[in-house]
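A single chain comes next, written as structure tokens; it is the form predicted alone.
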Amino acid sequence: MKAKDRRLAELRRSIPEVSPEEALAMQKAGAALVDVRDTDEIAQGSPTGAHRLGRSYLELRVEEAVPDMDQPIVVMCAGGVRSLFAADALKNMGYTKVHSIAGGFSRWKNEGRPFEVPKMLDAEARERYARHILMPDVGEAGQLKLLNSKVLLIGAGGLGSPSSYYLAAAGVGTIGMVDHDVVDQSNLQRQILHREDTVGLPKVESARRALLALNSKLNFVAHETHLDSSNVEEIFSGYDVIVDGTDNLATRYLINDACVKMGLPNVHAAVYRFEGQLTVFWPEYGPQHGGCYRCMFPNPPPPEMAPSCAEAGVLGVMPGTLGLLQAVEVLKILLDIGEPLVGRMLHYDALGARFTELKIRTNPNCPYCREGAEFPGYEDYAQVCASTKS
């Protein structure tokens, strides 16, 4: 007998098999249906609420998907051998209910029993987003998760430069960007997404082509127009996230207050010289929401108490700084991980070298975002700012 069909036949006697009729009712019951095959079989079809692990990570993700060591666990291959090793593997991790399907995934379908053709990544989008794939807080549903995403950006200006040019990198798959403004020579010095070839262009236009030539596959929606009450509610709509990149209070006011209505997370940052400070809004979240842009601010401060870029300066890499960040919280987000920075404040002191995190608290009189409130309309203010081009 061959070393490998001893190895088996001991398996097969420490190993409890099951037939598909019994794991399907083990895993009706509450057992964990583990399927260790590779990818391009798990594209052919996998049990219906299978953990997809393959057996090449099982050990190093197994925890992750099964983290209670006494749960019933019931493994899947193709036809029931590689499943018997990975059971013993199981085993020797500490895991003390593990039973292997006989006939594997074969007969499971050959008898009939439930099964999905899972959305995959494709082999290319696999290579490109590897890294994303280890981690188990993203994986493969989770990079699948930002495909299918859309986050609308607000300026493609200092802060919506670095922020979408890292969500074009992750993968998000739909970015939208509003914009009116052309790109200019002094845009340079801080608004990564456009170059000396492209001055003069719509920056909708320059974005499309930076993001473009960066992920091909990048679904990108240009709104080259001003943000006002008439056409807010219809650009927001279908977005999952809006990240705030303007350097005009009036405008910020109406993203604010759109959001509130439209229930959707508002990622805010704002820059000065060598300031800079980062929340998200969203009312939705929970009872500790911490509030809107309203309850700090309830109404436009004097033009001259708020200072765009373009009059009080700015560091060319506080927006990049600023904008990675909303990044970081817009993918936090999508992917629902982490604790998004809702009823908090991040401020980042660059001269210093410090961040300080601030906590923020609903005003129960909030005509926007209190419990209850009916929306109150859109206020459209004077351009409280002299520039946008943050």
Second form
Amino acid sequence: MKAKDRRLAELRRSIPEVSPEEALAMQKAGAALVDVRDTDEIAQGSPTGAHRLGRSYLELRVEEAVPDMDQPIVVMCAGGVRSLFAADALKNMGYTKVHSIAGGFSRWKNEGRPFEVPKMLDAEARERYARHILMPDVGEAGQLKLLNSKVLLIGAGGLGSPSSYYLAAAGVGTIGMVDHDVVDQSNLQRQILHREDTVGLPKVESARRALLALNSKLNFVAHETHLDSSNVEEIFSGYDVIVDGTDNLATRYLINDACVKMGLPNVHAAVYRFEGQLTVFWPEYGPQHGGCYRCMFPNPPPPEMAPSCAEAGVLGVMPGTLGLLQAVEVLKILLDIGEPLVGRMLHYDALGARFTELKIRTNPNCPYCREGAEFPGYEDYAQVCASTKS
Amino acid sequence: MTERFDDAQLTRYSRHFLLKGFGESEQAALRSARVLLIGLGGLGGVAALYLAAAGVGDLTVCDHDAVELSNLQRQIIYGDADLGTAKTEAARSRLEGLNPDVLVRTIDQRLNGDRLVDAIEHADLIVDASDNFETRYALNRTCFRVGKPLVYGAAIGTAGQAAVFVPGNGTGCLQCLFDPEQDDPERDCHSAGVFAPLTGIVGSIMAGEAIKVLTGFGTSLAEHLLTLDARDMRMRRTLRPREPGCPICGTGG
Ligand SMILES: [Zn+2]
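Switching conditions: you have the form predicted alone, so give me the form predicted in complex with the partner chain.
So here's everything in the complex, that chain up top.
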């Protein structure tokens, strides 16, 4: 008798085997069905509702899917052999009720039990996004979500440069950018999306070249226009997340109002000299019920109080870090992982490399975001000078 | 100070000159600086872009890999057309395209022994963006032996950290933070996943720290360790531990 057969005989004594019919009944009663086959096998079909964890990373990923050690588990492979070894590994981790499906997926399918052909990444995408697929927080399903997502960035400057770059790299399928400026030499000290040979071109065109050079599969939508109340909803519609990287205060109010009205998450960042701030305005988000920009600043300051229109200095790398933090928040929202920065504001002091977090209060009487509010309408503010250009 | 900036440069760095405390002498310090950057992956690529954009005059980038498809999920300095090209070459053309004032030198091999000592002696500051502990310890050891400041950063999964080590300031070194006997091979980025923008955050912070050390502007992470978790966006700056008996930086050792 070979060692393999001896070991299998041992496993059959210690791991209870169930038929596909019994496994289905157990699944309906709350058991976790864990499919340990390889991705190319799963691409041919996998039981409906199964956790497709594979074998290689099973021990690393299983707790995410099945946190309760006493939840019954039925393990499936193609023919019922590998699932015995996998079931044994789960038992060794401390799972108390582990079963193996005799006959595996081939018998499951032959007996007409329910299965689906999951949407999968192709081989190239699996290689490209390998480092994401390895993360329990992302995985293949998360990567598919990103590829089907649409993100709109307002501003292709200091904040929009790194955020759009990393969103394109991370595999967000559609990226739109709104900007009506052209690339200037003074941008290149921090706006890494642009380059010497795109000086003078519209920023959205320079951005399109840079982002498609990084990821030629990206669907890039250029909006070379100034955002105003007449076009904001048309431009925003269809996007999942809005990223505010504008340097214009009037535009910031418009972005806020449209996001509140349309129920879109607004990933906000602003930089001033060596300091930056980041938060997510998203009144509709879950338990926090975070407020909107107008909860903090109900109206733009009067002209005599507004900051000077002159350009302010900015440490080159400063908007870079903030734009990257925005990209993180966008991906977290799209993937539904961690806690978005709703109701809290991250403040970054680059001079001291210090981050602090502040709670931000929701105004319960905010005319824009309070519950049941009738939308008060858009305001096209005249030029209100922003604190800075990023 | 060296010669003045021409009109194009005054325009290019105008947003620096508008900063209080950051004048022509700080910009000139960047222009005359020689930076050695080890590792052109997720951390090094973005750090190099921001150092070049900010006007570091002489930038040596060192990596012996070629661009692979799985790099492009986070290494924004490259693109589809660079697949198979040496990372140093692809980075050079990208950096020169961003700022032609920067002299980009490339080292297309793993540095060790005398060559590592040479390269470090010729630099004013070293950026450790490598992806393995062997290189990290060698850089730490040599920087302390030669007396050059070292900017350190690391990223894995959703967690990252950054610090600055300055020989002679008595605030410890990399080896006070980690024990080389116990480092965990699982923490090697080759085998683990990494959240795309996390490497960018750490890389951009490293560039900012390098700029602060080179110009004397602001307060660098010379005594602190910055740790961040992108998952819930928690950032912490803590005073670093230091081992009085550390064989690399300790005075008692
Ligand atoms: Zn509000």
